[in-house]
Each structure stands twice: as structure tokens, then as C-alpha cells.
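Encoded as C-alpha cells, the following chain is the form predicted alone, with no partner shown.
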Amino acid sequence: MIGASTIRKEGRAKVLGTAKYTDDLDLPGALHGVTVRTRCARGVLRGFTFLDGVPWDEITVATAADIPGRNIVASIHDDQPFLVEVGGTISHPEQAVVLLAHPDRQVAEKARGLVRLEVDELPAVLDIPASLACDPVIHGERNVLKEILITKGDADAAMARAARVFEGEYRTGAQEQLYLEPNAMIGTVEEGPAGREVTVSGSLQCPYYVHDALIQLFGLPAERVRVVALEMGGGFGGKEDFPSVIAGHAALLALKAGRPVKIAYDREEDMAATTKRHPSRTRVRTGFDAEGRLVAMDIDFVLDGGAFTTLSPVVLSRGAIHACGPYRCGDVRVLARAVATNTPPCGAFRGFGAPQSLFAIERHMDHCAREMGLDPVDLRRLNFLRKGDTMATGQVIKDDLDLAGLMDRAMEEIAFRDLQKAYRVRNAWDDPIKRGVGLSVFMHGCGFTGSGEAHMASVAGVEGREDGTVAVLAASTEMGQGKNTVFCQIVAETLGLPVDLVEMAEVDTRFVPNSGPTVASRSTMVVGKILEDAARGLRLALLQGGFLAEPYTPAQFRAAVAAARAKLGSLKAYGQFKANPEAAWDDKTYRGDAYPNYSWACYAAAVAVDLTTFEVKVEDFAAVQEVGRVVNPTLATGQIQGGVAQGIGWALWEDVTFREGRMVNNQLTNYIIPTAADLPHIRVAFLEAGNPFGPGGAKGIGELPMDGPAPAIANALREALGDLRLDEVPMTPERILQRLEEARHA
């Protein structure tokens, strides 16, 4: 089963339109909930007034005063309230203040416009420079949400000895996840035998994150809180932490109303109020010897975390660890900071901080090569990490690693040298269309950073059903990445069964264990490995119990399961994450094995830019990656192609525009993403290598394709347009024109 392009488990329902998403569900007696938000970036809430125009006696109203437990969204730090209290601080323009619910969605919507907030406004911090300047201080003593320092050797001394030193500053903007299905949640609060019981179901990536948030919000024991993940139309990280907020709001309204409440954001509210990719500013200073070998790296990496801490510390962590790229260097310093601003909190997004820092180092290496008169390909080849080298954290590369071969394969896929030669001839012609080809080489750590997996100690299981089939018990959610199918393939392979005898159980915290969040390219590698162990346990139980003998047929297996259940009552087996005893990580010093392993890739892009309109078109794209064993080639290819499309959008068009802390282009008419017509054919190739940690040798795939497109495209644009510093994404026509004008007047 592993290695086969098995048909997607839930694909038929999605294609036929029979799959039910949260807003498709109509619960009897349910109300529609809406959220009244602040509109200033910073201030103090003095009160609110309900204006005439709707029957307020029919409307359920919930405020911070109605919260039975703690008014804090459970996360890394306790700094984000579910609702702003009267007298409390407003920290960004989309904070929730009042919740309303009514049987008629239109009445609820009209009422939202009739709540007037009384606010004393304060000066706000709206970008990274203002936050670093502490103008004013809005968080702690210097606006820093998290700071990380990674050191290896003596970067200052090595820099002083370097033959050549180069500096650069690189910036990336926010990006909207723009999943197909906006956030939606249904809350129900009922009185059970032991007291109040809260159930929330909806579109979410991490059921146990929401579970923890509701326990804290309501002050209830875990067994009286239930979270169910429904069909989900995409997440990309955008449904990792924010669903805790909307789940709390729906449940709070349900408590107040005594009826189920559904909150379903429209696209505008979803884009304005929910988390985005962190904007970044990276300053890179590198020293090289006379032959072009890296001898020193000094990197200052800053993320805009927005108003609250949320997941910024761990996003920053991954960005910092990836900041040196796939290069060997003996003396390194990486200073990484996530800073606070009065914008909606940033959060998880495919790549999780790595795309920002990898964009910087991959643009920088191209810049350094040209300054030294070297081919960027040759400079990379000279400096690639190899087996036995140490990374910035001191992690030793133990696997056979052939980045030069990976790069050669990508160049071969796109005919890199032929294109480069032809473009250089044609670009000398009097033609407004200029073309270039560029590449990037990068990696992505698989699973949680550092000791995260050991702390999580995830559990997953399998259950033999009455009909003899097997159910997979895991809290990992299906958001389009193919988890349902891949998990079933892994279990089927382990049990020696056809994949149609294995199905996913409903992701319901009442029935499935905490296998951890669906993030960090960990589902297949980490949870899949746990499921492999659990399936082995089930088979062993059947064999040792005398219900089954090897070899067996699928029919014999089903009969054995049915017999075991008839005798034992239930038949379940569980596995738990096992840390590699040889891996060591220090959370305080950031030294050691940051990830159990990395996936590696080289992406190459061919672009054309029209000097009449400054529009850029990616004409060809090759994505070659080493991801261990590929469990399902069709789904893996789709993951790569979808991620590359998202990366092309971030590189060229997706420009989140803030005004006084609010996203002002929060519509699909003015936030531009690529369509199929805007994209090239994306060639995908896998190089498979063994991995002792993943099932069948698999590593993580899902976030890798977000890391490489932007630097590859920027490097191709540099090749097309000559000596320009295209060091910012998105590279919109306006920015390209601006850089050309600056160059002409320099």
C-alpha cells in the first residue's frame, strides 16, 4: 500500500458535492452568531451602547462579563482575551467586544451595526521599525514577544578574517491563507448528569487546542468538553490557533442563549480578523574566503507578531533555525526576534517562519555570487552541507546528503543552462519582454521543533470493528492534504490488508486520543509512525490471542477481528511517540538536534517580465525534493503543486495592505491570488531516501513547497532585469517599476 497512488478516501463526497461543511449544517433551533469588533488599533474600552433599529429583546448578547471561566485564549502565553472587557485595553482593530445571536442571520447582522463602542484612543505601533524603536512601548519593556539567539563558533572573529563581506536586507509581507471555506463553528451547551457539558464542532486543524481553550474558558473538567472536527475546506495553518477563539465565542453565545449557536464568518470578516503569515525583515551579513567559501554568517531576523503572542515564538523558532539555509559555515550568529504591533495577531501558515528566512538567505547567496563574479549555482555547490557537517544549532548531518545532485536534477528538469544561454541572447534585443531563470535550494525540518514532540507525547490507535474492518483513531484532521488516505495506507500496509478495509474514525475528542495538532509536516512522519506501531500491536494481539495465524487472507483477518470483539467486547491498540534516544536538544541554548530529520529541495523557475506593464509570468517551474519514501505519489505531487502555487502567489501578487492596523484589501476582488490560468506547468520529481523515523521511511512534505518558490522567482527576475535588488516579496509590478526607477536615478 505504501508507495501506491490510492484514491483519496473522501474524494468522492467532495467531487459529488455531498460532503457537508459546517455552514451546510442546520441544527433545529440554532441561532446565528455575529461578532462586534473594535475599530481602532489601540485604546481603552469605556463602554458600549445598543442603538435602536432591531428588536433587542429577541437578541442574545454576550460580553466578557458572561464568561464563566478565564477570559484568556489558551496558548503559549496568557495575553489574548476572548473578549475585551470594559476598562480593558484594545490591542488591535479587529478585537471582539460583544457577541450577538438571533434566529435570523440578517437581523443579527443588522444588530452588529447598531452597537456603538466608547473608546479612548491611544498611539499605536503599526510596523516592525516602530516596534523596534519602542515608539511607543506596547508589550513588556521593549515590544519583544520572543527573542532567540543561536551561536556557533565566533562569528565576529571569523567575519574580521573574511576576504569578502557582504550585507543585505530582505523583507517579506503578510499573506492570507485564503482557504476555500471560511471559519465556521457550532457551539452547544447542555446540562448533563455531572453538570454543564460543552460541545463545539466545526472547521479546525487541532481539536485538542480547541479542547484546551474551552476547558479554560468554561472552567470545566476535560471530560465535559467535546470537540468534533467536521469536513474542512482547507487550513494552511489558518485554522491552527484561531478556531479556539471562534469556538469560544460560539459556545459562550450558546451558554447565554440556551440553544445551539453557529458562527460562520463571511470572506471579508475572515480575511480581516484572522491570522496571517508574519511579515519579516532579515538583515544578512556574510563573510567568504578568497575561494568563495562561507566563513561567517551574522543574521538578524525579525517577525511582526501582531498584537498578541499566539504562536509567534514557535514560528520564530523555525525561521531562526532555517535562517542559514543548506550551507556549511563554521561561525554563525542568528538573532531572531518576534515583535509586537497593533495589528491582528499573526499565526501559523504553511512553512511556519521558514519561507521568510529562506527567502533572505537564498536571495543573499545570489547577490554574493554576483558580487564575487561567481555563478550562483557554483557558489551554492561550493558551500552545500554534506554528511558529517554541523548546522547552526550543532546538529550533525548523519544521512547521506547530495544537494549538488538534487540541484543538478532540478536544473535538468527545466533545462536551466539552455534557458539561461538563450535568455541572455534574447534579452539584448529591443523587446519589452525580458526573461530569466533562477533557482533556490532549501530544507524544511520535519515535525515539531526541538523537544516539542517529546513534550506532546502523542498517542494514536487502531480499532477492530464489529464487521472486521479497522478504524484509525487519531486527532489529525483532513484539510485537503490527504491524511485520511495516507493513514489508511500505512495501517493497511502494516496489517497486510487492502486499503478499503481501513477507514478513519470521526475526529471527535470523545473517541480519539490526542495525536497532536495537524501541523508542521508531522502527520505522515510522526503520527503515521505511531499508527504503524499501533497496527503492529493489533496484529500481535490477534496472533497471540489465537484469533489469527500467519499467513492470513483479508477474509481471515476480518473473521479474527469479529471473533476477538465477540469475546473481548472491544479491540483497540494504541501507540505513543518514541523520541530518538540519540537526539538531544536544549530549549534554552538552542543547541542540538532541532528536528529528527529534514526534507531537502531545489526549485527552479523561468520567468518573463513585460517592461510595458511590469507584470511577471512564471513560464516554467521545476520542483525536485528528497522527502524519504513517498507514501502516495499522486497526493504528494498534488501537495507540492498546490504549495508551489501558493508560493508563486506570495512571491508576485499577494499583498496584504494594512491601514491603521486593519487589512483594507480583505476581498477577493482586491486581494489577488493566482488562478490556474496564471500558473505554469509545475514539474514535480521526488528523490527517495530512507528515514528510520517515518513509516516506511517517509518524511514530511506539506510545507516544503512554500519555502522555495519566492527566492527562485526573485533570482530569475534578477537574471531577467539585470543588477536590481529585488529583495522584497511580493514583487508586484509597482515594486519592480520602483526598483527600475531607483536604478536609473542612482
The other form holds:
Amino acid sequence: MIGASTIRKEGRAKVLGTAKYTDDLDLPGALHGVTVRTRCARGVLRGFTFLDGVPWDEITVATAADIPGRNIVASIHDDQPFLVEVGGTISHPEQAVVLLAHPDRQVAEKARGLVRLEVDELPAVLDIPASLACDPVIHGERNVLKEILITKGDADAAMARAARVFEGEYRTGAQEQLYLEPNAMIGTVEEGPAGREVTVSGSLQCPYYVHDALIQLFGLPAERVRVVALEMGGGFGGKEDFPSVIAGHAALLALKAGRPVKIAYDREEDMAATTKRHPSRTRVRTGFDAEGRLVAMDIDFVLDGGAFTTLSPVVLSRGAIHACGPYRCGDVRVLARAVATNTPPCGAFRGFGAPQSLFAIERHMDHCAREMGLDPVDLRRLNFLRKGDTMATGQVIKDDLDLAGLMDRAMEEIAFRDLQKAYRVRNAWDDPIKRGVGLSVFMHGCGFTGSGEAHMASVAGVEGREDGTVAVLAASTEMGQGKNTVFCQIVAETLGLPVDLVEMAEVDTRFVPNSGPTVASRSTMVVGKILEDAARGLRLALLQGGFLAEPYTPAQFRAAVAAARAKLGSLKAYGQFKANPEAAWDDKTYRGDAYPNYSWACYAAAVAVDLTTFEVKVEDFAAVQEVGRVVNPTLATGQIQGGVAQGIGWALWEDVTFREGRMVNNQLTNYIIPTAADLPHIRVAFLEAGNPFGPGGAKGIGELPMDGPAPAIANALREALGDLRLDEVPMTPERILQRLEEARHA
Amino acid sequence: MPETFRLDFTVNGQARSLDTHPMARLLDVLREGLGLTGTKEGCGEGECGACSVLLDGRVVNSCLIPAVQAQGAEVVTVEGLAAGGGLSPMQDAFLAHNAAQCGFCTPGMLIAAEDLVRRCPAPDKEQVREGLAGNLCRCTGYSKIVDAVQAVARKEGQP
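Which structure goes with the form predicted in complex with its partner chain, now that we have seen the form predicted alone?
Full complex below, order starting with the chain above.
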């Protein structure tokens, strides 16, 4: 089963159009909820008034005064309220103040425009330079949400000894996840035998994050809060933490109304109000010896976290740990800071901080090679990490690692050297189309950072059902990545069954244990491993209980399950995450094994740029990655291709534009993502290597494809445009023109 | 508010009749009026194509079409593609090639793909990419969708 391209479990319902997403559900008596937002980047809320124009007596109104528990969205730090209180601080323009609900969506919408807020405005901080300059201070003493320092050796001393030192500054913009299904959530509050019960179902990646947020919002015990994950039209991290906010809003309105309430954002609201990828600014200083070996790295990495802490500390952590790229260097300093601004909080997005810092180091290595008169490919080859090397946190590479081989394979896939030669000849011709080929080499840590998995101690299970089939019990959600199918494959493989005898149970906190959030490329490797253990437990129970004897046929297994269930009443087996006893991590010093394992990749891009329009087209793209064992090659390939498309979008077109803290291009007409006609066929190849931590040897896959495209494309553009450096994402025609103009006048 | 009117049209081969507002969007009439929730709303401004349906044989964004424009017309939604309880060849190819990931763009994408193959029975990769450029997908990077459409075109192109 592992290694087979099993057909997607829920695929049939999806192609028939019968799969039900949150907004497809029509609940009798449900109201439509809408959100009134601050529209002011920073200030103090003095009050609000309701203007004439709608029948207010028909409208349910909820404000901070209606919150039964804590007015805090549970996360890493308690700094984000569900609703701004009267007299409270406004920290960004999309903060919710008043919630309204009505049976008719149109009436609710109209009412939203008739709530007037009274606000005393204050000066705002709108970007990284203003935040670093503390102009003004909006958070703590110096606007820093989180600071991390990673040191290895003595970077200053090594830099002083270096034969050559190079510096660069690299910037990346915000990116919108743009899952095709906008956020939607349905809340219900009922009086049960033990008191108030809250149920929320919707489009969400992390059921137990929402569960925790609702427990605190309502001040209820865990068993009276229930969260159900419905069919989800994409997430990419965008439905990791924000759904807690919408879930709380829907449930509050349901409490006030005494009826179910659905909140379904339209695209504009979704784009403006929800989280995005953190904008970044990275300064990289590197020292090399006379042969081109890296001897010192000094990296200053800054992320714009937006108004509240949310997930910024962990996004920052991943960005910082990946900042040195796949290179060996004895003396390193990485200073990483997430700073506060008065924009909506940034959040999780595929790659989770790593695309930002990897863009910087992979651009920087190309830049250094050219400055030294070396081929960027050769400079990388000289400096790659190998087995036995120590990374910045002190983690020793224990697996066989052949990054040069990986790079060669990607170059071969795209005929890198042939293209490079041909392009160099043709770029000298008098033709407005210039072409280049470039690559990036990078890694992505699989699973939570550091001790995250040990703290989480995730649990997942399997259940033998009455009909003899097996259900997978996990809180991990399907958002298109293929988790339903991959989990069933892992369990089927362990039980020696065909995959159609294994199905996912509904993701409902009442019935499935907390297998952790569906993030960080952890589902297949971490939860899959737990499921492998759980399935072994079920098999052993059937064998030792005398229900089954080896070898067995699927029919005998089914009969054994049915018999065991009939006798025992229920038949469930669970597994729990087991930390590698040899792995050590210190959260305070940032020393140790940052991840149980890394996936490794080389991406190569061939691009054409038109010097009349400055438009860039990616003409060919190869993605080669070593991800341990591939559980489902077709699904894995699709996930990589989709991620690469998102990465190309971030590199070239996706330009979130803020004005006074608000996203102003919050429509699909002016926020441009790639269409089928904008992309080449994306070539995907997997190299498999052993990994003792994942089921069947599997490692994480899903985030790699976001890390590699932008630097590969920037490096290819550098080839196409001669000496021109493009160190900022996205590389829009306007930016390319601007850089060319600057170069002309320099 | 303008008065309601009676909309009579054919949806997925069946005559349907309902009272609606003349400026109601075809999308809302299909989803809320007829419960055909296979058709999705991704952007509400005709950019993403998730709401694509066939209106008298032409692909339209049902979020942009006033329902009144469907008077007397024939509409086909994703629910109308499957025949006799099975999948259409295009649905089958989407399933086999993993062309549906999160599945939210899939209904609109299938409508556009069916229409493309009908208009252009043997499209090359570029023609498929151009033909599907009105439908956004954020999961697949389009490669698998192009494969699925070409697989159907090849099969149907055979004698």
C-alpha cells in the first residue's frame, strides 16, 4: 500500500460536486453573521452607534460585553482579543468590534454599513523600518514580538579572518494564501443536561486549536465544546490560527440568538482580514576563505508580525533555523526578530518563515559566487552540508546526505548547462527577450520545531467497526494534500489489508483524539508514525485475543474485527508520539536537534524576461527532492506541483499592497495568482532515502515547494539580465524596470 | 425592491420553475433556490471560475449572470455531468489523475474542461492551458488537470 498511487479517498465526491463544504450546508433556522471592523490602524474605541435603515429589532448584536469567558484568542501569547472593548485599544484596521446576525444575508450586510464607531486615532506603525525605529512604540518596550539568537563559534572573529566578505539585503512581501474556499464557520449553542454546550463546524486545519479557543471564550469544560472539521477547500496555513477567531464570533452570535449562526466571508473580507505570509527583511554577511569556503555567517532576519503575536514566534523560529541554508560553516550568528506593526497579524503559510530566509541565503550565495568569479553551482558544491557536519543549532547530520548529487539530478532534469550555454549566446543578440536559468538548494525541517512534538504528545488511533472495516481516528484534516488517503494507506499497509477496507473517521473532537494541528509537514511523518503504532496494536490485540491467526486474508480480518467488536463492545487502539531519546533541544539557547529530520531539495528554473514589458515567464521548472519514502507518488507529485505554482506566484506576481494597514488589492482582479496559462509543466522527481522516524521511511513533503522557486527564479533572472540584482520578492515588471533604471543611473 | 418573477428554465435536463428576484445571481438561484451546491463561489467577481456553469452550451461565470438571463435557457452544472450513476469520462480522468485536490475549483474546472474538449477535441498542452485559464486552482499547479483533460481528449479522439 505504501508507495502505491491509491486514488484519493474523497475524490469521487469532489468530482461529482456532492462534497459539502461549510457554506454548502443549509441549516434550518440558521442566521447569517457579519463582522463590523475598526477601519483604523491604531486608536482607542470610544463607542458605537446604530444608524437607521434596517429593522434593528430583528438583528442579533454581539459585542465584547457578551463574552462569557475570556476575551482572548488562545494562542502563544494572550494579546489578541476576539472583539475590541469600548475603551480598549485598536491595533489594526480589520479588528472586529461588533457582530451582527439576521436570517437574510442581505439585511445583515446592510446593517454592517450602519454601525458607526467612535474612535480616537493614534499614530500607527506600518512597516518593518518604522517598527525597528520604534516610531512610535506600539508593543512592549521596543516593538519586538519575539527575538531569537542562534550562535555557533565566533562569527565576528571568523569574519575578521575571512579572505573575502560580502553583504546583501533581501526583502520579501506578504502573500495571501488564497485557498479557493473562503473562510466559513457555523456555530451552535445549546442547553444540554450538564449545561451550555457549544458546537462549531467549519473550514479549519486545527480542530483542537479552535477547541481550546472556544473553551476559554466560553469558560466551559472541554467536554462541552465540540469542533467538527468539514470538507475544506484549501488551507495552506491560512486556516491554522484564524478559524479560532471566526469560530468564536459565530458561537457568540449563536449564544445571543439562540439559533445556529453561519459566518461565511466573501473573498474581499477574507483577503483583507485574515492572516498572510510575514513580510521579511534579511541582511546577510558572509566571509569566505581564499578557495571560496564559507568561514563566517552573520544574518539579521526580521519578520513583520503585524498587530498581535499569534504564531509569529514559531514562524520566526523556523525562518531563523533555516537561515544558513544547506551550507556548512563553523562560525555563525543568526539574530532573528519578529516585530509588531499595525496591520492584521501575519500567520502560517506553507513554508512558515523558511521561504523568507532561504530566499535571502540562496540569492546571497549566487551573488557571492559572481563577486568571487566562481560559478554559483561550484560555490554551492564546495560548501554543501554532508554527513557528520554540524548545523547552526549544533544538530549533527546523521543520515547520508548527497546534496551535490541532488543538484546534479535537478540540473540534468532541466538540461541546465545546455540552456545556460544557449542563453548566453542568444542574450547577446538584439532581441528584447532575454533568458536565464538558475537554481536553489534548500531543506525543510519536518514536523514541529525543537521540543514541539514532545510537548504536544499527539495521540491517534484506529477503530475496528461493526462491519469489520477499520476507521482512522485522528484530528488531522484533509485540505487537498491527500491526508485521508495517505493515512488509510499507512494503516492498510500495517494491517496487511487492501486500502478500501480502511476509511477516515469524521474529524470531530468528540470522537477523535488530539493528533495535533495539520501543519508543518507533520501529518504523514509524525501522525502517520503514530497510526502505524496504533494499527500494530489493533493487529496484536486480534491475534493475541484469539480472534485472528496469521497468515490471514482480508475476509478473515474483517470477520475477526466483527467478532471482537461483538464480544468487547468496542475495538479501538491508540498510539502516542514517542520522542527520539537521542534528540535533544534547548528552547532557551536554541541549541540541539531542531527537527527529527530534514527533507532536501534542488529546484531549477528557466525563465524569459521581455525587456519591452518586463514580464517574466517561467518556461521550464524542475523540482527534485529527497523526502524519504514516498507514500503516494501521484498525490505527492500533485502537492509539489501545486506548491511550486504558489512559489512562482509569490516570486513574480503576488503583491499584497497595504495602505494605512489595510490590504487594498483584496480582490482577485488586482491580486494576481498564476493561471494554467502562466505556468509551465512542473517536472517533479523524488529521491528516496531511509528515515527511521516516519512510517515506511516517509518524511515531510508539503512545504519544500514553497521554499525553492523564488530564489531559483531570481537567480535565473540574474543570468538573463546580466549584472542586475533582483533581491526583492515579488519580482513584478514594475520592480524589474525600477532596478534597471537604477542600474542605468548608477 | 423590484418584484419577483417566475424563472422557467432547464437545469441538468430537468424543467425547473421558481420565483426569484430579477437581479438575483444565477449562482444564488442554483445554490440556494435549487440546492445545487456543487457550483461554488470563490470570488464573486468572475475571476476564479469556481462558479462556472454551461448556459445554453456556453461557459459562464454564474456569479456574474443575473438569473433573468437564464429565462428559457438550458443550464448544466457539475451535478449534470455524471450519467447513469457513473462518472463522466472527464470526471473519471480527474479522479484517476488526481486533478482534484481540495476540490473547490473542481466543479467549475470540470465544466470548463468538458466545454474545451467539445470545442477542441484534440487540444495540445498549450490549448488546454489557454482553455482553462479562466479557472483558478490553488492546489494542483494545473499539471495534473492538463494531464486529465488530455487523457480524455486522446481517448475520445480515437476511432
